[in-house]
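The chain below stands alone and is given in structure tokens; this is the form predicted alone.
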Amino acid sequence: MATTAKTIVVQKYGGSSVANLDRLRSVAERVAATARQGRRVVVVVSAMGKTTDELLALARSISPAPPRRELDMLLSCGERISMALLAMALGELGVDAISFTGSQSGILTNDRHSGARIIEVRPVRIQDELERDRVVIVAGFQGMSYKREITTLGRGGSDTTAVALAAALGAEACEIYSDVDGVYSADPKVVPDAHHLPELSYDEMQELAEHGAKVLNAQAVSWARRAGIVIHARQTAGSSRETRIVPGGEADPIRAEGLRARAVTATRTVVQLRTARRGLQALSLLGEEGVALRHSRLVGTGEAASLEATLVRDDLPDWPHTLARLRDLGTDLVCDEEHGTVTAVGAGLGSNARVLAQVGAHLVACGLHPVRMEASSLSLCTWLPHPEVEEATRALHSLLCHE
């Protein structure tokens, strides 16, 4: 008689979910319950609590700009601790489990340290263990480059690990667990009346992630889009609500008085670079340093080409070294680290001239000082001095994010 193949589910637990042994045991009980439902379970874990930050601080106490390769070797230890302890906790519950590092899981990346991108997943060992009805626990945030070097995937990289594995395994779902019950129209810590969003499209979530929302990693959303994986963003304990990240998602209609934003998010650690010349050389140098660009614009040709580029400071572990190299190029470099951004995301938002004018006027009326605005069909990004970012977030949320 034919047997029905068991479905695979990938669950990812963030650092707050496994911050201490009590929480880790609670995660083990949730995983065990899922496995006892007859599903095959792959669990991706982050480092416990603030372990990654503590390791990073330890490195910088030795060197203000630690070599990226050695930083990856150090930071990858955090997730390995979590995966081994969770496997032990599951064993105590009578659940057969095995833990794998990113490299043992077949996660292959490019050769950029401290911000690598996954280029392929070969989950052969995971598939073998699932066939043996074992729960497989994978260290998130890490992989192995084609040069057989340990690499890390940058902030939020465990999300990417989980979604990439879900895609490679043909999983039924990818569940992302953290200390929040999904995505809100703004950070509730900044905007107390922010409301929960039950569903978002891939495009909307990608924009939010790229502009500062920390619930989900932007690279993870890219993997989900390519594979058609539905992501469930859930709270580890406390709330039964979730946000589903899906193809399409809910759309807000164009209203007579303008467009409605789905959400507003902020980034305080933005770097704006401008070179008066040698823009191509500056781009090449940024490429050598493995710097990810949020936005860039190259104007002109040859030595006279100028460059404008936007970077996120948190993604630059050895920024002083990179900045020194840029200054040595003799490009007449201007580096602005005094401003942050507030971005509203919504279909058609940035292509409506009336909304752009309305947003600018509203911020000024609130006593704020926007210095520039960048618009696309899906977003409107406003630059302001650092001290004004939170107030601007509240102002734009009240203007654009009505329930």
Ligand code: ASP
Contents of the next structure:
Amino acid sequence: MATTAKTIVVQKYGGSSVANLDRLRSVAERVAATARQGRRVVVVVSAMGKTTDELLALARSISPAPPRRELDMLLSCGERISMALLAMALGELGVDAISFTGSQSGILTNDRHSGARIIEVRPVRIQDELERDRVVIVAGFQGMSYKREITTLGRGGSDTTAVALAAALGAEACEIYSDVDGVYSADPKVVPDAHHLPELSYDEMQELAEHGAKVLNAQAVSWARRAGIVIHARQTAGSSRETRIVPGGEADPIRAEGLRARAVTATRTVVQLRTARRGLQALSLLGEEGVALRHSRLVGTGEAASLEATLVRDDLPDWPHTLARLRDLGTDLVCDEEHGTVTAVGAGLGSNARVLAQVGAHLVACGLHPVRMEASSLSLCTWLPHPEVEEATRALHSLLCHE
Ligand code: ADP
Ligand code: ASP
Ligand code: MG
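Now show me the form predicted in complex with the ligand; what you just gave was the form predicted alone.
Up next: the whole complex, starting with the chain shown before.
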């Protein structure tokens, strides 16, 4: 029977879902059940439990700023362990399965090691194996650059593998399984009374992901938007609820009284760079080093141009090396790593001056010390000393996130 687009489902299982052999066997049973329904299944797996953190620590104990190419060679092994074990577990259940690395799956990326972007997916081998009625297991978080080097996609990158494959295969569904049954109005581990959100727009989810909500990866959401793929965020074991990430339609209008957000999220530590001059040179060095900026502002021209830029260190394992190069530029660099951010996401939120004023006043009334606020039409981002980030998340959630 020819493979029809309608019958393919891509399921992604995150690190906690395959943290030990019992969980891995449960995933195998779930995959086997889906395959027995007559659907063709492509499974994307993350590294088991904390494997990626452990591999990173191993690298750091050898070198404080490990070369990104070698780091990618190391980190990509985590997902390969999961893929091979899951294929074996499926075999034990009588399901014909085969595992592929990212490069075998035709995932082509740019050459930015440790934070590569997928450029193209050519899933020829996957399609061949699906035609043979096999379940295909793919190692998430990795690909191959056009220079034929192994790359990794940045933390949480297995989500992106899943969405990009779903798009390339014309899959009927892309299901992302983790330890939560979808997206909440805040991280339930930080805000226990956060509520479940059955549906979110691509815009809202991307804004949340870019500001630290790791439940879904930002690059994955932007792929889903471009390909028109609906993401179903679900829990591996337990609840049958889900969150669907869908095209936005009409933005949820802010009510007349204004104080309302869809969700609140946080990033514990952000890096803020300020150069008093030579801002353009600093920007091009950051570009050369493949640093993704969350925010930047260049003011002035020529040698006198000053730069202010914000970035998140997670995907910059060799940051000390980049920082040393920046200092050598002679820009009077100031680098602040003492703050984190708490961001409220909701249409119209950041353009409402009254909301901004009330948020600032509320944080201060809670005994917190916001040092900066940045507003865009979809979000309001507040900077605080990082020991205050969790408390500020709870404070903003109770102020802005009514069910
Ligand atoms: P996986 O390893 O399966 O990819 P992650 O740990 O990356 O899973 O993502 C799931 C985690 O995301 C949850 O355990 C939760 O603590 C966290 N999280 C952060 N923000 C949110 C949110 N708004 N809604 C739900 N979970 C969130
Ligand atoms: N294993 C990688 C990480 O821990 C990728 C992923 O889990 O999506 O970031
Ligand atoms: Mg994840």
